[in-house]
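The chain below stands alone and is given as C-alpha cells, in the form predicted alone.
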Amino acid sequence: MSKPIQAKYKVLENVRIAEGYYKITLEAPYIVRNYLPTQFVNIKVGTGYEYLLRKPFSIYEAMDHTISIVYRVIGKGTRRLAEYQKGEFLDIVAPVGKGVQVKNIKAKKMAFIAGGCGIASLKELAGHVAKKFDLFYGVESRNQIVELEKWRKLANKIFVATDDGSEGYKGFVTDLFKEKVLQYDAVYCCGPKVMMRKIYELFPQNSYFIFEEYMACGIGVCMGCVIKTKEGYKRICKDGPLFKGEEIVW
C-alpha cells in the first residue's frame, strides 16, 4: 500500500449534482495509480486559521487520470470547497486509510447500504464487485438522490427510502433493509452512526462499516478520530475507515 503524499491537484470540474450535493473532479494520476477502494483524501480547502484543519472526503470515483469527490455543503469548509473553479488547485494529502483488498471479498450476494452522503464512500468498492450486490439508499427527499443512473449499471437491485416519501419507501432505510435482511451473506454500510448501529443489530455477522469523522492530522498521530473497539481505541484515519461490525463497541 502506497504512503500518502501531499501535492496540489488541478480542479477539472465542480458541479451541483443534487440538492445540497456537489461533485468535484480533479486531475490526480498519482492517486488513481496508488489508491484502494474506501481510502480517502484529506483536503486543505482554504487559507487562514479558519481552514487550518484539512477535511477528509471519500474517493467517489477514480478513472484514467482523474478522481471525483461527492460532498454535501453543510458548513464553512464545504461551502468554500463549492467555490472552487476549473483550473484552480487544491492542496491534498492522499491516499489516506487502509483501503480494501477486493480480491479478499468472497461473498456472493452483498447488500450495500448508504445513508445520505455515505453513498460517496461505497461507489468505488461497488465498481469492483458489480452485480454482486443490491443497493439500499436512504435520503431525506428525492431531490437529494445522487447519480442513481450510475448505480443502476452496478447493482442487481436498488431500494430507495426517503424520509418524506417522495421516492420509493417512505421511512428509514434501516426499516427497508429489515424486510430483506435474510437474503444476503455480507453487508457494507456507510452513513450516520445511529443508522450503522441499527444495521449492525440487524446483520451482526460479516458486516462492514465505513466510518466518517472530523480529523485533525489525518495521518494517525493526534488520536483525534479514534473509535472504541473490543481491542481498544483505533484511529479511523490510520486503521480504517472500514471496520468489521463485530469489532466495534457500539
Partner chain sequence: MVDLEKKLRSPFKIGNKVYPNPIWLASGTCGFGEDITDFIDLKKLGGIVVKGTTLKPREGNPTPRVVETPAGMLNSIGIQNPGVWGVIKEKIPFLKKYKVPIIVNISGICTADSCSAMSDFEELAKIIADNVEVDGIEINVSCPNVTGKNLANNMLWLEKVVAVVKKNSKAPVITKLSPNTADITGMAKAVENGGTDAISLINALLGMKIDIKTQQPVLGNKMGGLSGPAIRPVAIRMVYQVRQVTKLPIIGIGGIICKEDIFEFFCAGADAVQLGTMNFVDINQINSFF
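Numbering follows the first chain given and starts at 1. What we label the rigid core is the largest C-alpha set whose atoms superpose within 1.5 Å from one form to the other. Just so you know, these numbers come straight off a predicted model, no measurement behind them. What changes on going to the form predicted in complex with the partner chain:
- In the core-superposed comparison between the two forms, the C-alpha atom of residue 183 has shifted by less than 2 angstroms.
- Taking the rigid core as fixed, one finds a CA shift for residue 47 of 2 Å or more between the two forms.
Next up, the form predicted in complex with the partner chain in place of the form predicted alone?
So it's only the chain below, everything else dropped.
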C-alpha cells in the first residue's frame, strides 16, 4: 500500500452535475500513481478553523494525472467545497484507506448497488471490472441521477429506482435487487446503512460494502470512525472503507 501524503492539489474544474451533486476535478498525479480503488482522499476545506476537520471523499474517477470527486452538498463543509474555483488549491491527505486489489476480484457477474451519493464511491472500482456487472441505482428523484451515460458504458444493465417514480422503478432499489439476487456471484454496495443492511440480508455471501462515518483523523489514529465487526471495532479509515458483509455486526 502506498504512503499517504499531505499536499496541495490544484482545482481544474468544479461543476454541478445533478440536483445537489457536484463534481470536482483536481490535478493530482501523486494520487493517480499511488491509489487503489475504494481508497479515498481527506480534504481540508477552507483555511481557517471554521471547517476544522478534513472531509473524506471517495475517488470517483482517476485518469492520466487527474482525479475527480463527486459529492452531494449536505452541510456547510460541502457548501464551501462547491465554491472552489478553477486554479484554487485544496490541502488533501491521500491516498487513505485500505483499497482493493482488482486482480483478486474473481467474480464474473456482479451487482453494483448504489444508494444516493453512494454512487460516488463505486465508480472507480466499476471502471476496473467493466462489463462484468449490472448497476442498481436508487435516488430520490430523476434530477439527482449522476452521469448515467458514463455508467452505460461500464455496466451490462442498469436498473434505476426513484422514490417518486420519476425514473425507472418507483420504490426502493433493494426491491429491484431482490428480484434478481440469484443472477449474481458478488455484490458491491454503497449507500445508507439501512439500505446496505437490507442488501446484506438478501446477499450475505460475497457481498462487500463501503461504509461512511464521521471521521476526525482519517489516518487510523483517533479511533473515531469505527464500525462494529465480529472481531471488535475496526477503523473505517484504515481497515476499510470496504468491508465484507459477513465481517460486520449489522
